[in-house]
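Take a look at this single chain in structure tokens; it is the form predicted on its own.
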Amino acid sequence: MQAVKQQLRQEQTYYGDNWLIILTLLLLCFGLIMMTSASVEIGASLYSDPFYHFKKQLVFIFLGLVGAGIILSIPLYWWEKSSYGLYFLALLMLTLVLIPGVGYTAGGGTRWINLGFMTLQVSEPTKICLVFFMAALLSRHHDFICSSIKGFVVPFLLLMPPVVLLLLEPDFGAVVVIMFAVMAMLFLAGARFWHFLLAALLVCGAGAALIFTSGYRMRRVTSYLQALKDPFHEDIVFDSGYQLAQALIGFGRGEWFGMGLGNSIQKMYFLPDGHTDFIIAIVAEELGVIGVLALLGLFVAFIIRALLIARRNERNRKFFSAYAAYGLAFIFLGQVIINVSVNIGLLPNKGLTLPFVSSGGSSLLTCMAMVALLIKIDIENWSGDQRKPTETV
């Protein structure tokens, strides 16, 4: 009897995390529809389509599909084998970029790359390059760079260089999100507390010395200190503090319940970017307060079902498989968190879209291509051990 029922699981197919891809569904409807409500005025104004922004993001969605079955047919043991390449891939899209007539600059940064069809920011698939890298160091060198200082160092070294890149574009929040991703990883596999805590100072103490060191970024911390002061001064009028009033204005008019779905006024030009960065206070205005916490809860229930993942494949000891999971969710997180907090005011404009929801071809395919990594890693955890997951939110 046990051998026919272990047959018989051996017989089904397990397609991944359902709360997953359920979650991950739900974000994209979501984002899609406050997406394309936030767009409509642009896009009348600027291409005489107010659908023209809702039709590129369907386009990108179908794009992530097609990229995300290509994935799910690559065995993890490729992206473990191809760690190195990968890192270099990464240094490879961070230098082309920064050469004059490949790199295309906009709104003051050099972060993309024409590919004709698209315009990609190199630093979304760069996140997904150093994740899968650092995975790979952690899983082959664990006790040494866990055990000592020496060791602990190495992954913040090899760091170095795609941070020196990013920080040319110059892309400060993708450096801010993919430190967040790397501590989180090496807390996560056992690195020493007091290392941990050094290196945390250490990097937070480099973040202050970038800020104070540099003219534009001195500027947008001055503005958006200035901005509930004196939102409408002429020295921030459309900088970061002009925004970050504009959009606590949305939450405000938006209060508990909202204005209605498509009723935002803020969107009308009043509050740049309304459809990308700053997407959060538009929700905020046309579904208030209860909208903007539905939509937090289902971030918060997509990253703890991509922890779950990572906590599965580690207590199997497939380490590479879980440090990579791990740093997916925290790359996520990191954007979450990040992109909320500039929305409130907890911190200056740093330039990041709210995964799913924003309007952003290069951030779409990124979020989809990590999603479909999870659920290629939960698959391969289950077939190994022939086991469906049963944990639930």
Contents of the next structure:
Amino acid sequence: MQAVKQQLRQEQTYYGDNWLIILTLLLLCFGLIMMTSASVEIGASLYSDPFYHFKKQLVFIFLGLVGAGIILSIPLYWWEKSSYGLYFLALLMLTLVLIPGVGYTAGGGTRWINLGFMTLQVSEPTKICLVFFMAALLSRHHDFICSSIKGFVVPFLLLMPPVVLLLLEPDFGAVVVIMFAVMAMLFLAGARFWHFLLAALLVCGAGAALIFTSGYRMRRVTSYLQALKDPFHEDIVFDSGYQLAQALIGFGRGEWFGMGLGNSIQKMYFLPDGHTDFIIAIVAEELGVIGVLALLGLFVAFIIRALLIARRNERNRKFFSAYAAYGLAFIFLGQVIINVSVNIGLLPNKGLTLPFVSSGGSSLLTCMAMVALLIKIDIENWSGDQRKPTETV
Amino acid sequence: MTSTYIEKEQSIWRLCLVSTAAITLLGIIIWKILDLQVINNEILQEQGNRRTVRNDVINAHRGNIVDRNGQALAISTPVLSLWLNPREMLPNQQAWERLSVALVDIEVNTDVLWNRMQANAGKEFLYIKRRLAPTEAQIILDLAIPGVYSQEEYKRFYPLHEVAAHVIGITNSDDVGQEGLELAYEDWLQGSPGSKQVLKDRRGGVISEVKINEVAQPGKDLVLSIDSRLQFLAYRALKEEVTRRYAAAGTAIILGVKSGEVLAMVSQPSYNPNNRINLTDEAMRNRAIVDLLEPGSTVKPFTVTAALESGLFDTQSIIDTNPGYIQVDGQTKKDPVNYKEVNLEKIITKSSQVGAIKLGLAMGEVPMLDVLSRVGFGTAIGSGFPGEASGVLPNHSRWSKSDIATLAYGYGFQVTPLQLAQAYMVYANEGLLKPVSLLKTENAVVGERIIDQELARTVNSMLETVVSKELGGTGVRAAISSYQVVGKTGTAWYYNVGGGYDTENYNSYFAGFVPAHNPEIVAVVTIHEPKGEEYGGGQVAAPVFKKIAAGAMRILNVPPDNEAHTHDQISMQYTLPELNQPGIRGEL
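Please show me the structure of the same protein in the form predicted in complex with the partner chain, now that we have looked at it in the form predicted on its own.
Everything in the complex follows now, all chains and molecules, and the chain you saw is the first one.
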């Protein structure tokens, strides 16, 4: 029986995990509708075209599909082989963006490089590069990393340069998401538990140090602590806490079923980032608890499918693919959890997008590329035509 | 495989642990979302409402002012005021460009508007242009330029333009009464504005109307006693004469004898209340109520009335005015010619100064002051008109002969033209004083008897001679065919406020009523500082009275009472096809 099944598998063409594809399409549709609804006013006011952001997003979805096609045609082996290349690519991008004249500054951070047809937020492709670099590192040097404290420190040392560069931009949100994903990868790869706890402690300590050494970050944190107590306190509501207060109002207005699609008031210039980082507040206002839970449900299902792909690879002893897939899944998970937490005031504002839903080309292209990579991983695992990676050092 | 080798494939517990952690985080998030959206959402909604719910004013319709026949004198028409939201417009260059192009059509200077917008960058409201015709404004609103809004307002329109401007007055730019009856009856005319609850976006744009808090209560209509037709008539006649005589000013008043209503009240110079540019105090003053004049010879009927009441004189009494002048306290007062021996009637007919002075000196000031105060001089009419003057009767501690003589021929005290008209209405009503009203009166007005009916009739018959050509009256130019006019001329030196009389400038008056028996209207015409050879009341004011009286008789369909002339008109009627020839219909 088993043999017949295997036979069948190899004869059929496999297009990847159906559920993952369907969920991705659902998220894209949901995102496109909500992003359009949230951006009509801003678009009409700034560009005299209510569908400015809708059209832009459609173009990026198309570009994303082209990108996905390219990624699906590249064998996974190439990614593993060029893992150091990816690492240096990330370093290159992160360095370039800091060069005056090349980097493009907006909203308190130098995070973009103008490519002519779009401005690329470099932290987005950096996430993919570092996940694949870590996956390759972990699969090649698994025993070294997982057995000794010396080995365990190596990935962190290698992560130091890109993290420092990201902090210089600054893009604290990307750092948190990347660290979150890397920690999860290490843990799932089998890092020693106490190593892991130590590392978690150190990372938290480093984070705290970063906060206390910078007046700017310190203010952000005090404002966050104030907002936890009273988001409408006059000290913050007209300043750093403004967006949060407006986002919370959006949640409060939504109740169970929302005010109806298109009926948000917060998008009427009250919430300037209503179509980007704070889009879930608009979803909450227009579609209510039901809408928010539906969206979160889609994300949860999507991440579960991604984790299952990773687990299947692990079971098939395709460790590079498995770690990469875990990494990608945790990038998604981290970004969703942090973005929503920021919107409801559980975390201070980081400047993170909600995958597939927020307006923004870099984020959308990266998310679609990550889905394409997950599908590629799944296809190669299924058909078994992956060239054997080196298993041992 | 060595002992240090760690199996790469992990058992499921690590994934389960991580998943449990993620689910825990998710649970916290969902709990927090439920808390925000359904458990403790009131405070958030309240905070939201604070930022969005606003109350806007709904302008109330101001009551119309209509004349006694329901013709509109002041109406409020809905207009649209265009405004823009600088906070919305400034960042939107394209919208501004579209607006600039459109604004050319409604004659708005875009450079000025741009500067105003810059100066009010932080504000949410800036008028582009107020009170546009709805069709004009709609053209711009149809362009749907973001940040451009309209507000419904009402614009006051005065169909009679300058003709009734003084009586009606005007409203200010916020539709609040500023002058005249618009001001006097502000509370009546002004409705109470309503309010509505609206949702506004952060830049102040209205998203939607939530509810009407309070419905706007429209103001009530005001029905004036004015008759537009008579108002027109009086205005045209007065303006013609004032223009022809290069006079400084003038007034004309028509009162309805039976009701005491003001049927017409006009002043010169006037202004167009529909165009607020070039408004001057001079032009806006309702001289008929606000200005005080020395009545001059128009008081002679009152002097004669006092003389008759005193019992010292009767209709047969002969007063010797020889030699045509009289010395009083060293001052010489004279008549134009020597009228020799005259009776009371002739004093009125010829307006003899000497005769009037002799009457005055004979009876003293008390009977004269008594009559003057009874007919209403020195007391405000009580029309309610803003700035109404009351004038004062002289109150000397010791009356010299000169003071008494002055009073007898109408100097030394001041009255308004309206007071003069009211006083003459006493004779028209054969001794009954009736209150004057600017509003249409519903019920018949019962007068107060202040002069004996017979006595009043006697004075009236004397006043009839003023317009008699045969008797050489001073007011023959006021006579009209078919109707017997009763009235008196007056010519007064212009009294300078600084003191003393200006012997170069005169005020010319004619006051009277028509028809003589069963009179319909009282009219007073005053012309201020006419230039040229002719300046007397009989020369300047009487012709205006004639036009007004003749026209009024025609308009009011009053049956003719003058037999001799009536005949002419009836024979004329055969040659004229219109059966409703004014003034004749009543007879047929």
